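Next up: a single chain in structure tokens, the form predicted alone.
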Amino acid sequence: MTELVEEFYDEPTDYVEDEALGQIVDAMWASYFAHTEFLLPSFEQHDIEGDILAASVTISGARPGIVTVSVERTLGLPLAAALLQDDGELTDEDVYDSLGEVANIVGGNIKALVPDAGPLGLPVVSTAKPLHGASDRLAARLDANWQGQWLTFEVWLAGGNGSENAGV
């Protein structure tokens, strides 16, 4: 059926859109961060300025992609403390593991929306914006504010010429 739909439109079909990403992030936040301040989604893009901390997971299969979450580096520690529910002294490894877990949770839920998706890759955390393939398209994006700082969730899927931006 998927092939028929894609063949009919002669364009890749997006299985992930802003609304679906928003619902997944909302559910994740309610499950893991309900004891903290609300996550406030924005209808506008807010590029993260300054030092960045980013986590990504890849989706393999017939329609490969990458799911990323990026934050200002200074937000990494409070995010990890909230996820781990630990006000003690956290290490950089705790911060990286926590951000990777957020990407993994969101990525696993995104993977469930992509037909013929293969395994989810292990989280990769870096101090630079994650790279995606030149032919990948931004399928969905969510910018949200927590504790006065921005988080950006993105889903890139293979296909298209990269100039489309279905999610924004």
Contents of the next structure:
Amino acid sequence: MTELVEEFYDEPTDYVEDEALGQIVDAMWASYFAHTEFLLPSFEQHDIEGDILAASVTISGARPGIVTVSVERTLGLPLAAALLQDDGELTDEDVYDSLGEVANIVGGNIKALVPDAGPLGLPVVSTAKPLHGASDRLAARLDANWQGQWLTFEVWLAGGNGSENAGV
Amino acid sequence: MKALVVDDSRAMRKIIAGALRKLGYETIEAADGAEALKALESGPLPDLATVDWNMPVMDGLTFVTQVRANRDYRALTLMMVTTEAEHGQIVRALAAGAHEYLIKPFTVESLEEKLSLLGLLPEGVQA
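Next, give the form predicted in complex with the partner chain, keeping in mind that what was shown is the form predicted alone.
Okay, now the whole complex, with that chain kicking things off.
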């Protein structure tokens, strides 16, 4: 590893900030959820308690990362119904697919901000938040309320030497 | 006019196909590039294919490359509809043979503008 690269890794990851994440989420909401209640960003952190659904996509490349959207599990169905504009009987697959696509859209746009990014991974949806390595850095976070429930968008980037980082 | 919507997300297929149907398109859907190639083989050839980039089995760039390598599909217009927003990725897609590029998230209006640029807005529809 060259000194230049080592120096780069020591720099704060200020190319992905809360403001940029907020703009991406805002654009997505305007495009696909404008017919629903407003998404209300919060200046305070609201950790989701109880059952959770989390969708994530990985960013590979020189500075690996992971972009996650987490919601209260009960929000999964209304979120899918809103995205699909379908109030009929939706399946768990619809819910996972919709949440995964939300993560995919946010992740793809975040990837464009990360220098020397490699391919974007396919969305993974689970009932637990992805684990992170001790040196990973939370580069950006957005907590927002929709229909009275909380969503959290997070961007984690590998800290230190990204190749040593198993969490991201 | 007919459109093939290629995306591994059922939600996104529904969003894109719904917008195209409102414009007067008949739509068919495929969940990956390989499925889309089968749809083309079984015909008839659509006027437009919207293509996601990141998909399992066969990604969108591979699909575009394979379509452009087949002279039977010359009349098919290819539009990438993807989250891959970097300039370099756009250049790669266009170099491989895509005609237009639309970044998610997109509005129905931006989709109509791209179709207008391609001359693929059905008669009576204005962007």
